[in-house]
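Starting off, we have a lone chain in the form predicted on its own, written out as structure tokens.
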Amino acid sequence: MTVSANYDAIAKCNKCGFCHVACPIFRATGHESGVARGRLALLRGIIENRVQWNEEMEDPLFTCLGCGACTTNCFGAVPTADLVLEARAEYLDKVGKKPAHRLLFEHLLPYPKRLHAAAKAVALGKNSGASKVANALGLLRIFGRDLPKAEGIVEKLPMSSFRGTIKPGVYPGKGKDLRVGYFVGCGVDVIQVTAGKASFEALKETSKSVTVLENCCCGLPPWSYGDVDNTRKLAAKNMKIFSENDLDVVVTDCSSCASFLKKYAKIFKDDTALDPAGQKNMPKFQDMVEFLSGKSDTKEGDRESQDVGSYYDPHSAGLGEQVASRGENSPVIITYHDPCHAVRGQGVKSESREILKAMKGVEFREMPEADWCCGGAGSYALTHYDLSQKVLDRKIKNLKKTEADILVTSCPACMIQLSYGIRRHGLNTKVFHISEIVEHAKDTAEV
């Protein structure tokens, strides 16, 4: 589909400017080209032949976070993020793809084993300090102008992936009926390994069986960059895997993955190139937050121990230790950050609060602008570092108001971004995936 085919949707923008209030990028820059109204005007200019496709289009199109906040605040509900994504696809066709994107989308994300090998190599460089040397020598500039600045976002990387420790396959659970497929997102697989372990244990507690799928990337990264062809290839591989396993539901602990998986049927409904059986027999998809909120029966039981590394140590003075040291009169303060792909992508918001408020020994405090984008947006910080940090600073300013000991979320990219902001601002707040928090709370209750 070309931009011209979306003329009617683009023309619905009445230029009222209400998108200015909701757009994190506009609030950071004040530039009209960085807000929905400005981006839509640019697309209309292309359709009416007043603007030509060229490399100068890159910033207006690719600085959009895709958070969807503009649509939420738009009286006409103009789907600006979707329109921008389609414009990105046409931009790539007319202007071209970057080598780094080809490497990632075509040669790494479709193949988990290659991704694991690349991640291990990066971990060796990161943990040994070699990446800092490369940065000092200017070698990282070949991957983009902002990567040298962003090199410090991740402090440490695990040497073993989640699926390198817990192999794909079927594992018995303690439930009666539910057959769950665990879709392991790339971020959890190679960075938030500890969160993956906690999710795996939670799934086994309530399910008859848990199948750790040998899935590849869900396809959201290339989709976000307008690379429809590689998105289609990734989706086809996953749909084949789904059709080969007898599953009642597929659960993922990455809200971004969950949001995109739920869109498969809609995005590819007219795509005859994809496996028809895979579409027809596609399972239900569920965000881990939805799963943990109690929609499935839960049973108590022993959990086997799997020691896996993570890029930070979330269990150092974690929830269990803090509750034990504080006592009843001094609860641990917890707050929550809503990933964009959870709150707007799926409408998942109250479930996370219900889980946290039900925990003993903690006090939940709502963070101002909890659903405001943190600036992570996948790899956004690697390509637009300065902008992402301006958005992040606003988030951390609101976090400070809560005086929270623990910040919880359900998106790996958000976890990385928020942890970085906390380090930059010198806070002691710890970042947890909601699966980890549930596991800590359960361990505390069993003591």
Contents of the next structure:
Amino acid sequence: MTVSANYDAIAKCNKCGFCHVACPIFRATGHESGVARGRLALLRGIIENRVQWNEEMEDPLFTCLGCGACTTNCFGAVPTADLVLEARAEYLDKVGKKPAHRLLFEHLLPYPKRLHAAAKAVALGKNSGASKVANALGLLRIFGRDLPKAEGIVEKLPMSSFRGTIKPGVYPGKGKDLRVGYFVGCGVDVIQVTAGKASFEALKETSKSVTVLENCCCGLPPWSYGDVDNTRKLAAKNMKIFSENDLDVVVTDCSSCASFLKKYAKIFKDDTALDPAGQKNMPKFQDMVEFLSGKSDTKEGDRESQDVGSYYDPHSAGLGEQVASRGENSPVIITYHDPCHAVRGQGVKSESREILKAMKGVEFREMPEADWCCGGAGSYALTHYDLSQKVLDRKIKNLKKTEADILVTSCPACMIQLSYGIRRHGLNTKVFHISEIVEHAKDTAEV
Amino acid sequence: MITETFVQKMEEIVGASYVRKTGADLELYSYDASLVTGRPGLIVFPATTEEVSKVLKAAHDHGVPSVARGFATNLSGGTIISDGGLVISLSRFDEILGIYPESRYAVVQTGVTNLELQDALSPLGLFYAPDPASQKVSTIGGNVGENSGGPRCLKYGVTSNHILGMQMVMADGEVVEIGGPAFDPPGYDVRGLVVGSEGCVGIVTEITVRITPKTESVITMLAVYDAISDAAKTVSEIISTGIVPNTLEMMDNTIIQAVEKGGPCGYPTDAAAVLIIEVEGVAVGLKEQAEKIREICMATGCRDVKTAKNQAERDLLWKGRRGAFGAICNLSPNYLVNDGCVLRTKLPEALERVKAISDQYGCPVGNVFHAGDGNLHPLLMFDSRNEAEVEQVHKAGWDIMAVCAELGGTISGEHGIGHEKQDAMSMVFSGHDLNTQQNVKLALDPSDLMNPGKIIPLPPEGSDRLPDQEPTILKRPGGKDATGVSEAIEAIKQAKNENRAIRLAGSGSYNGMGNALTAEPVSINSLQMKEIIEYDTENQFITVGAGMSLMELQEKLAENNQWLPIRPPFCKPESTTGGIVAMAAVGPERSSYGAPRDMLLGLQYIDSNGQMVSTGGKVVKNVAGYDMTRLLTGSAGTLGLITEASWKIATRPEACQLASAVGSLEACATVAAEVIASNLLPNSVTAVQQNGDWQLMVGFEGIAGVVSYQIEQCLGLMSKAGLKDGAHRDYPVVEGCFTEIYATLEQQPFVAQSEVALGKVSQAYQKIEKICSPEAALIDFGCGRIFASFSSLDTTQWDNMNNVFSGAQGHGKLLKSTDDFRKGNDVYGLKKSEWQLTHMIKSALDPEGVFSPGALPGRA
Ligand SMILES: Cc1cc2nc3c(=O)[nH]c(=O)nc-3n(C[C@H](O)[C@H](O)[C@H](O)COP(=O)(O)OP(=O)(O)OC[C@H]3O[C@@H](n4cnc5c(N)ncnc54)[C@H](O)[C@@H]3O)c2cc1C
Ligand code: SF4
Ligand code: SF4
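To complete the pair, please output the form predicted together with the partner chain; the form predicted on its own was given just before.
Starting with the chain above, the whole complex follows.
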């Protein structure tokens, strides 16, 4: 699709400027190229021949986090993130695609095993300090100029991937009749393995069976680079897997994957081969947060939500002393970060609060600007390190205000970024996936 | 012209990454929220005042024009500079520098958004009153630039009423501090002039704003109408009963549809119009007020009045209102928003004519506006991709401005003139008025480099002045034809011909003020100008000749249970209203009712050429052009002879009562601070000496029940703090309760008046006592003021006192002193850098120095 095809949507922007307040990039740079109004103005400039396709368009198009905050603040709900994303494709086409991206999108992401191997090589290199291996592999370099600076973002990589330990296949659960497919996102698979394990346990709790899927990347990364072809390929692979397994619902503990899976229907609606609505045997998609809250119904209307009312023991989070030092019976202070892909991508917001507030031993404190992007935005932190850190600094400043012991979220990319910020600012706060919190609480309850 | 060298210079100053110049960059800075566009030549992002100063100095040296840019949400093309000019983006000035609750002010950098400031103040129980619908995304600097208003301004006034001072960089890079935490600095009201100057006189980097405690209670109502004219009737009716709601916002059916389409906010989509009416204040009596409003609504054809049950419902109503402009995109891609103001009673007629214009040009219209202020916002819909539609919409916009001018209003109430309404300025001002305004701009920016070519219509080819014609549409009664004016014009011309200095006067009661003149003057007074030129009880304004005494005016207004809420100190029965304007005289009630600068809607005066100049108008909101009204207010006869003034008037309060009690000065100060910080809404908080002790006096005015409740609360606070002899009494509306102390003060040869930061007044007074013991004093806690009289005063003492005033972030002046003293001293005390601006303006408007030469602060 070309930019001109979106002329109507772009022209709907009346330059009121209301998006300025919410755009993390604008608030970090103060430059009009970093805000929806500006990005749209340039697209309109292209259509109306005032602006040319050249490198000057790279920053305005690629500094967008795709967080969607602008749209929430826009009365016309101009879908800037989508419009920018589509324009990226034309940019890459007209101004040049970086071959490095193609390597990732075409050769790594469609193949979980190759990804595992690559990650393992990086892990070896990284954990042993020999990041030369990583460099040699080229994986860390493919993201471009900021990568050397960004290398410290991921603290440690597990030696074994999630699906290296828990092999794809069907596992029995404790529930009545719900058949769940567990979609393992790349981040959980190779980095947040512990979170994956917690999710896996939690899924088993209320379903008859949990199928660990042999899915590949959901397609969001190439989509964010405007690479429709590769997105299509990845989606096709996944759809095939969904329809082959007999499932009621596919759940993922990566909010980015969840929102993108839910988007398949919209993105591929003119594509009979890919439109989920046209497929046989297609399950529903759910974010782990929704699943845990039991709020958003699957076909099993009577499915119970997880028992999260149990006591949260600070020891399970390694917070024993920290919390004890605040005085007797003081609760663990928990706050929540809304991943963009949960709050705006899927409209999932209250569920997480309900889960956390229901736990005993927890004091939930709302973080200011909890739904602001953390600057992680997939590989954004790797490609635009400085900018992403500015966005992150604002997030950490807000986190500090809550004095939270634990910061919970539901997206592995956010977890990486937030943990990095916490390390850099020397805070004690621990970052957990919401599945981990639920597991912690349950463990204790069972003791 | 922007040369390579200039670009390099910029890069040296702000760093290469903060200088942008690619084609994409220029496109990005070629627009704002208006329809005006134009590509600049370069954009810089300075981070400090020093960088701004260097940038402007370099621009000045290279002859590069520049424009300051906040978040560019203005609706008049204020931030557009074409032909290769420089955009100075202030987005990096994003810090709140300090909040001082005890002194009721905050200092912010210019790029802080209005809402960020509100969010920082809210936990402290405070707020900053101006609340443009764009508050989320408009910067305080931009608000200052445009003199922005908002729903709440009906009760609290616009930006200009809440700006205490600023740091400003002049066109040549010089940095000046203007005003500060203390009220009413001596010299011309430069901060008043800067507010609304649309970046045309300098770049503001830091702003000192006045902050206000939140009120105890608020009630928000939604009144629903089947006819828009009924809603307009309600508005007039409410105001004329003397209730001043916070807001009286109207939305018509088109807007309701647009908003509800974007997301339900609780407006009935079948209503012809709704009014959002909000009242706030002490909880006692508020329900009754709301009930009274409901009765008025129902009596004027309202279908139904709903009251928001909780904060969430209230927020939802406001969300819809604040988002109304944006919501238009649910109906049409673009809109042109008009911003004219008319008298409230003319609203139905104005709306009808707007509708006719919309039909004529085929641009659909929706109306959402500040009905209480008569400030229309017709939103004309079109698609900016269609050139024919663009042309039609501009024509329709022009005609709507003409209608507002014809109905006695103005072309812009809060959005500013910029490029978009520049030519329409001739509808409401004469060529000479406009040339005078341009003179003021050029006085401060002689090379015309600050946002040039804005606000004032461009002169015809080959000339640098506009032809001297009358306003093309607005008819201003009075003026040259009012009684006594032509005689005064002649007298001024004659004196000028004879090379005589002129002292302008009213009754002469304020003659002794100001510095000693440097030439023996002839006196020309306004005493013949006693006419009532226009009195509109319903719209609550009166235009009177400057020679009419305040007493006479009050008597006239009393006939309709109205008054001018001002009780100037040392006012004599013969003191003229013109004199009060010229001296900006105001008593302790300033803290609640405001000063003359807050009550004057417009003026006419005779300038040093003997020509009439008009300023402002008669509607309560008016940002058409530079704020000449404020510039003249307090100019003490150094700029021209004020011939008439249009005042905003009010319904007389039902009751005026004073609570008083006695104790030490410290104890009184403590209680005063408590009362000021409490939920009570006192009109004045003062103390006078009484047998070696001090008597604290707190005045309350308004609805009887509310007044007596507050008196009771206040006496409670007083006795709890150990003050003795608690008592209360009524006092007369017009005279107030300070006539006695003024008379006592005046008996001495020296009377000083000082304003300092709120909360620092008693310490300052104690220091003054040590320098020279006052014979009498009035301490005004509410305004941070001291009036003190002395039997003698020498230069050293006066200098020391001024050091005390400066130490308390304030200033002082002598209202009365001996001729001898005035020969050797500046009665305005220590020299301040901002006075140079006063002198620059003075020499531009009175180049030969005919009016009271030497009288201004900072005499040689
Ligand atoms: C949807 C919408 C709703 C609005 N609602 C209202 C409303 O209710 N009431 C209202 O009054 N306005 C309203 N506006 C208009 C606009 O938001 C205001 O004029 C606002 O004050 C502009 O702020 P800004 O930061 O965007 O300033 P800008 O647009 O960047 O600048 C405005 C002017 O001020 C000058 N300026 C900016 N900063 C400085 C500085 N530091 N020193 C000197 N000059 C400076 C600029 O040169 C320019 O002339 C609305 C606009 C929109 C789009
Ligand atoms: S909020 Fe929407 S309409 Fe307004 S400037 Fe931003 S994108 Fe455009
Ligand atoms: S999607 Fe996020 S980063 Fe992109 S323009 Fe909108 S608010 Fe800014």
